[in-house]
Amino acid sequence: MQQTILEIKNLSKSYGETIALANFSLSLKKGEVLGLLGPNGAGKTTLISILSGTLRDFTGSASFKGQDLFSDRRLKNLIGIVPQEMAFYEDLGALENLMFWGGLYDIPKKELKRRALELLAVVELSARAKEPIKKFSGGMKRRLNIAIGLVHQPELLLLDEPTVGIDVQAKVNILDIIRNIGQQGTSVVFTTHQLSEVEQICSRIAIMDKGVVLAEGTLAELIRIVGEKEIVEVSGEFSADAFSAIIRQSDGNGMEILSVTDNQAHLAFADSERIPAMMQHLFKHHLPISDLKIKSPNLEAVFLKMTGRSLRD
């Protein structure tokens, strides 16, 4: 049983009204590469900065190591960030960069200079260690932005959505980077909307939204929440009223509405031999429909099931 590094108890966060984290709790060990999986306004950040000691006036607690995570400003050396925004010194190279934000840790030069060196490799700028960042594309960028989360060697690395605003292949590259530091022994939690990002490189993945854990687990211990279904995805020019009415009129039996959005709506079905008669009911109805796509069970569905929506906004 691996050691755990990070134990978060009853988080509570609002900004006047608005609820960001309602008595969140997780907890991760050591080595695990752990995905947040939750919509726009979920908490995800406000949880970050909470971690990174950056947001206060909360209710909870957090260790770290079984020490109170915030008691210690030195624990802060253990720990590294990696923000949402890219916020580094655009005039000044990538090396300067990470000298500049490493040095701010209780770190020495030379090792420091190493760990810069050896993370310029890691993230493929090695070869424009000098050049001003503001030179670099997009990619390149969120890629210097994860390494300076990096470059004071922390045991626990948190990363809130590490791969917005880039293209295809950046991504699968800024994956294989936290896929490594996982194996290499830091533990990680990042949080994303992609459900793809987490079903490839996450030893565990928690669904939150509105501020709560609605489910954790592997990505087989997940799936097993929606059970061994069919899951029908039906999308058309109908309102969600519409569709539920028309719904309702059926006999429903062996069915599982998981999620019912203007547009689009995700049924379960236990038995695949119940899919055609429903589809008939929904045509006889003359519901619009302009696409169906039957799927096997699958994070989304999982994630449609807890939340009720659909993780794009």
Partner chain sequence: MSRTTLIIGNDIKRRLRAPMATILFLIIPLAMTALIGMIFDPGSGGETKLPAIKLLLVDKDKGLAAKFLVGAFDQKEIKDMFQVTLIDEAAGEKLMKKGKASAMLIIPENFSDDLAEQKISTLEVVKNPSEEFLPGVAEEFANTMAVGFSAIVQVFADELKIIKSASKLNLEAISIAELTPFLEMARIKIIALNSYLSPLLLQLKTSTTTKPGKTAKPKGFNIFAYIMPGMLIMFLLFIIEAFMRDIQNERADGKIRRMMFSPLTTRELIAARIFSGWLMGVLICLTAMAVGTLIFSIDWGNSLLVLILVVVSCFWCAAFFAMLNAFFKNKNQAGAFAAPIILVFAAFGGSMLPLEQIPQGMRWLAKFTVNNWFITGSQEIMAGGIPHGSLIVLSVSGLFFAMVAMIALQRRLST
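Output the structure of the form predicted alone; the preceding block shows the form predicted together with the partner chain.
Here we give the lone chain, stripped of any partners or molecules.
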């Protein structure tokens, strides 16, 4: 049985009247890659900031390896942080940056250099080790950022949207690195607002919005929340109010409305044979529909069910 390495209980944080976290609770096991999935403003960065010790004035608790994370400073040396903002010196090379940041953890110089060279190979930057970072591409900088977070061999790695602003190939490389980190036994908390990313690399997923966890589990466990239903995505030049009014006039037996916004709606049908009748009802009322897609239950459908809106809203 995997050991619980991180236990978060009832973390709450507000900025004035804006609630960022509301009694947020979550646990993480050793070697687990946990994806925190939520839209911008869900509270993901606030959580990472609290756990990394850069944000105060909150309530609640967090224990790491059974000890109070916020009172034992020595525990910080067992945690790696990869923030959204790049954390390195642009005029220095990749190896120099790793040696500088690793030096803050009192690692013997010979061991630190060995570790730095090893990490440069892991993030595929060995050939550019001495080149100034200002010449690096966005994807290379993101990979170096992860290497810096790992240089002291942490037992827990916190990554705050590490794939923001990079191309597809660079994103694939970074996701591979994160997956391998978990397989080697390091626990990872990985925040994102990209469904595909958590589907690809996370052993467990937590859906959060407005500072709370709405659902958590493996991908298969989350999909079971929706059940064996057909998901219908309806797009067109209609308002949310117009669509809702027409739906209310129908026989909605066996149908669930997952979300309705201007120009798009998502419906779930327990019986796929009811889909044609519902579509006929919409067309009968001259709803301007431009596209119709039928999908199997997936993580997007779970997010729609839990939040009532698309992740991109």
